[in-house]
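Given next, in structure tokens, is a single chain: the form predicted alone.
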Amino acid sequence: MAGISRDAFLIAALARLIGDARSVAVGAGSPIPAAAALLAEEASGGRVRPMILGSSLCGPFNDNGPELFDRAGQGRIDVFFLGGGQIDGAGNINLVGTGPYPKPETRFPGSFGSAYLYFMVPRVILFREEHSRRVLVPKVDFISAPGASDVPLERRGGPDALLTGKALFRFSGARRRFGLESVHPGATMDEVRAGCGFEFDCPDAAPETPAPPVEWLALMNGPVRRRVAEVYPAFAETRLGA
């Protein structure tokens, strides 16, 4: 990643995952996914439509959360981003805390609508910069949102991919496990395995995650930076603009 900031690299990787989606929603406290959604819009010439909570310029929400859930239930969101204090190999995420429930030893922000969105949005991209066994665990302590379901029920979507600071994984719903797709420049396969508490499928030689093209870097330093500053001014100035 020589000459390219870590943030720019991750933004570009998320924008690639958005792909040909038409509508992308981004929740609160998510500057890198927000920048990725804006980059996808700029790079696609406006075909990708981002909806960012807290933005008056990039989103149709007057009531934020409730409208986000309504649109997801109506099938009007193609991609959403979720993280987790813990993420396990079955795609389960924990946003409640660690230790025995209902009195966890540590507390996370809370599940909010994660379970609903995990079921309603066709493609959910999991994103967590930290690549460690503290986050990537064999089994989450509390399931805020399940990666797969055991009983027949209505479920439009679930985890599509997991991006960390070291690697990109794709999720197989049929196998209920992740497969390594690529390793980021500067990271090694040994580091990816050492920082991952769950088993994953792996090719004999994992390819390297591609760097953002020059034109994407120009978009990030220009219109993406200006637009993301509406909701995340400090991020735009000190990290994306650095």
The other form holds:
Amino acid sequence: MAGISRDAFLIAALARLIGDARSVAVGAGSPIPAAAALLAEEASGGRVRPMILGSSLCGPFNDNGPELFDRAGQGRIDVFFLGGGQIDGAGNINLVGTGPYPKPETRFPGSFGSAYLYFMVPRVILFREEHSRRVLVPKVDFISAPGASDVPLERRGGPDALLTGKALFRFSGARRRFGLESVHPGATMDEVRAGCGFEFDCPDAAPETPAPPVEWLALMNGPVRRRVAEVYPAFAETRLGA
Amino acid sequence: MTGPASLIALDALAERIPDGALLAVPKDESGVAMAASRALVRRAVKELHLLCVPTSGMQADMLIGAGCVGTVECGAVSLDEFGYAPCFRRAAETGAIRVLDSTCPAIYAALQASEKGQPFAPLRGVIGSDVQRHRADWKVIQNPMAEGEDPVLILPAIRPDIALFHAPLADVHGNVWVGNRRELVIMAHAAAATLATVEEIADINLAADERYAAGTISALYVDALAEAEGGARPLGLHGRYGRDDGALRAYAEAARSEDGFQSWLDRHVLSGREAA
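To test you: the structure above is the form predicted alone. What is the structure of the form predicted together with its partner chain?
Starting with the chain above, the whole complex follows.
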């Protein structure tokens, strides 16, 4: 990751995952996904349309209330980002707490819209920078949103990929498990394994997650930083500062 | 004031929220009645059922820390950029409060059912999550319109006793302008009563002005108003002022310990009088 910041690297990796999506929504407390959605918009010449919760400039379809969820319900959101206090190998995420419920050992904020959006948005990108056995667990203690459902449940979406600070995984809906896609520069396969509490499909050698092209760095230092500051001023100043 | 709403003082507004009330409050970006919440703490309201629409931050955390809350129903309680909500976390971990875990669209849908006078609302997704498993009041039914098997979650309508929020502007008729903060409209329509604090009260008619009418909650829904300049501070108010990040950071740090929270509360809430 020489020459670029860790944040810029992760923003670019998420922007790449957005791919050819059109409508990309970003929820609360998500500065890096918000920056990624803005980068994808800038890099695509406006084809990608970000909807950022809390933004009045980047939420042209957002009434600040239920519209985000209504749009997702109609299938008009292509990509959404979720994190997780715990994430397991079956793609289940836990945003509620560790240990027993309802009196957890450590209480997390809550499920937000995950229990709904995980079903309604075709591609949900999981992002959690901490790559540790504390986060990447064999089985979550509380299922805020399940990674997969048994038919005949109406479900159009679910996990697509998981980006951590060390690696990128892709989720297979058919196999109901993650497969290692690439390892970030500076991290090793052993570290990726050691920090992951769940089993995943693993090739003998994984490629390196590519670094962002030079043009993307310019976009991140310019318009992306300026625009993300509307919702995340502290992040824009301290973490995306030139 | 010529409309049905009455213009009262901030403390009198807080008096209208009884112990045990089902109180609906909006998320941080949508006009949080912080001054009124501090007045609630001073009057030591108890056992609130706090409905966060659909999330809350410092407001819920402060009310929980001050012992005002029995149940919190929410998509989440978090201080976002400033980290976890310390009093919420402590109270949930010790069992001092009951957390009724929900998911954001379920809260909107249940309020919209109440807005329409319907008994319940269906919602896609959620089935198979532990959120659903722990909600005995939610049911799964077969979609009666479908030919094949199609389970759907249904949620009972939520009718808050009171919706409480802070808005930029009201008029002398008791209409309240909330701009595009649509969840405030839903909250006011769904609740049995609405109490609002506002930055200013203007001698105009918001309902008669097309530029304001679409973002206006009719005085019909508004039971009482109190003028409270800066009433959302230290949170921000859309179009008026930004969030006071320094104050939020200081709160997040102070509230990490019970003692720290108590001294913060003494200093910023219990000993202070609101300017309004």
